[in-house]
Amino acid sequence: MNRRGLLTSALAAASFSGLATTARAECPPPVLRGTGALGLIVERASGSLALVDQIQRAALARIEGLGDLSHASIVYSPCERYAFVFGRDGGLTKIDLLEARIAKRVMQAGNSIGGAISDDGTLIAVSNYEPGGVKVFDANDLNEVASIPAIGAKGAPSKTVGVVDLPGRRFIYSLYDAGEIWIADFGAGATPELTKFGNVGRLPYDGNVTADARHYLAGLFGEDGFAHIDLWAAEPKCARVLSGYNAGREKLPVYKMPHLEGWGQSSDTLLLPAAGQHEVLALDLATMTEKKRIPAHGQPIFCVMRPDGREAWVNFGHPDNDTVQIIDIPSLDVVHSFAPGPAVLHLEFTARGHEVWISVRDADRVDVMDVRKREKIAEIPVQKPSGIFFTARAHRLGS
């Protein structure tokens, strides 16, 4: 049989109820593949990762004994192969895509929130939140390169969220108690540099850069709007924008909070989840103010860009969160509303947004869709699925 038989006949054997599982001390024999089609899912009751490839529309392999899933993400290495976890444990993860197992693992804190990849590719940053502060680490073998408690202006201990990377091996990030937003540079070496803003507001709650790695906004969760800095400046400042955008209005109870990493930008426009209100806000990046408010199903967790900019997807918090929308960029509408199925966690465009995964949590399943028919095209059994992160993301800012 040749080569291509071979792993037809490999994936053909992996259906998802009898996939192979590995752990660390278990590795299969690896198998001649490409890694742009490669993704993983997080299984996020189970501390487990469920290895996808993308033209299969099938499932591999699953990964396990990688901790409390519950708020986690995952960054890639710039050559694809390598996957890093952020787990709420505190653990960080190393993976092995080729050969699906972890790599190494290590538990650098108590309570952790997401985490960066440099753009270069040899560090990793993790923000946390017990004991606060961000802690850094070689991309190679985990070892820990530095540490950076966050102790704000007044001089308490701050917990730390919306860690992005900056080009030149920079990192910025949101401290959430303090109301700070500090800029970490690493660019002469393991001792990094820190620039703080100040003013930012009250609770900045998850952050996020734009792709051309100019607008840094942080969420604030207790005050309506949000906090911005424009890194090309030539001196940079903390200012608010969409503020109070609640006003005048009663605030909906939050069941989950909006994240900023899935926010929706194309060309100038950026939408962005209101937090307490069934809306997703338009900003214009070139003036810094508001476009539109779009009335929603929900209140908005993800708004997700199709690649080509021309549509975001859309879905919601509990209770409303069967449904997904999809917002139209020109006109600024909603204009199409489907119900995958019970929570609805998480969606992730292929690199050219031919198809849209989504992952059905209470249905044990992730959709395929195809994004120009608006049908779903395939199903893959996948246990609890949320987070969706394909390998694209590799080569992507802020993401």
Second form
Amino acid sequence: MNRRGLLTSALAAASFSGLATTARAECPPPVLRGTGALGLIVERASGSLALVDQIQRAALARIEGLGDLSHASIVYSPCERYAFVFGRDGGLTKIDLLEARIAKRVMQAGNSIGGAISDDGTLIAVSNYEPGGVKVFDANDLNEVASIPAIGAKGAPSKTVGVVDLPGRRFIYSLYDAGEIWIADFGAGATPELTKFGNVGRLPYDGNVTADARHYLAGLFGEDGFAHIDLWAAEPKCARVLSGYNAGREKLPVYKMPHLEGWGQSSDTLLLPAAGQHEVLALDLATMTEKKRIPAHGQPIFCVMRPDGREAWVNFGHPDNDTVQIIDIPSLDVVHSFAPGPAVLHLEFTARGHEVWISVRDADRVDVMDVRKREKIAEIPVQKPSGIFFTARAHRLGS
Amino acid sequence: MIKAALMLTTVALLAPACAAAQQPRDKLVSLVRQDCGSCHGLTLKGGLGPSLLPQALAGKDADALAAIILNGVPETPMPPWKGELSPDDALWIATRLKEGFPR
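Rather than the form predicted on its own that you just supplied, could I have the structure of the form predicted together with the partner chain?
Following is the full complex, with the preceding chain placed first.
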């Protein structure tokens, strides 16, 4: 095979013409390039992705034809060449970043919510709402490897949420209707060994694991609190933490479900969104008790830790979703607030946190900010942007 | 779809400035697509919340659906929207949902 042909990227050509609709330029000059500073931004209304370059601070190409991308999320292969996109409509799409095109696409369910890639990069797990359960695919060809129905202890099928990877070809996820947490272990091959934690709490709506693969937490919607499993324990058990944070006060209507994606552990502190309060909850991971309830601008959606853990940047749900607040970790206080624009849906830091990209959906724009100066340095036009996913995620456990 | 959109503009144009609490229709359309869509799906085909497509709502009364929209469903993620929407808004949304919601 012609090596240069393989690495010839249409990106260079596409970048000259701005956001090209397809990236199939006929005769681009051959370019060798890395993917470590690339990323994808979900254009939720048009079912497309903007392929972006963090160094140029620009969109290189648009990749179309991905179906319903509301709530879409993305994981990357270990080589950072391929992205796997989980669409709302059950579509699982493999993207080739170097060629800026869809490499393979399958409809794997009626309705899905997110997914994960195994530590060795060989398996893709997808969490499904309809018909529920988790399906697992070969990362190479997207052929189905396993389908794991989520039948809870009461015998009813369940939606699954918050699927993330654990070391050793394992995935952990929560059963929304059944109130359980399961681990599917593919260490021995294509037939998973399941470990089930029952009675974890009512309606777990999302889950995530800390980067050391120690703490899995699921946010509960049917009660105030989180389900926690210490995966380093000799015999892991599930326990409730931060229970009753709404007790004795009015719970506000939750117009948008909070997310645990993008969270971060900073020393012993983990920040979590409170459902029903204008607060961010700081959990002490050493004692598993509440450190502080941090008053905030609205109900938090994403509490994204700066990669060095020095501060966290938080966005909010409707009707407070024009604002971002910065929480200082040593003091656990809000130290800065600003309003990027209408409908701030997501934020993503560069791998070492020198810049942050913020999607402002209703302004059809992504803002790039200098993190230390807290100043905007670029605007990128993107259609109805939601999630922003940089390739550095390839090397991080969890979501 | 185009027809629905045109009808919608007409409705918006004809609507006199009588109902102060009533939101402009295109704002409601975008609220349903975006904010209801975050749980029910942008295409309203369902997500954490059930499908709100005409087939799914066929046997259900618009008034009853409007009441669900205003009051929510306790103990589930369906929030009460009465702080954000007037009864007229809710009934308008419920009726349009049963017909096939405009884009």
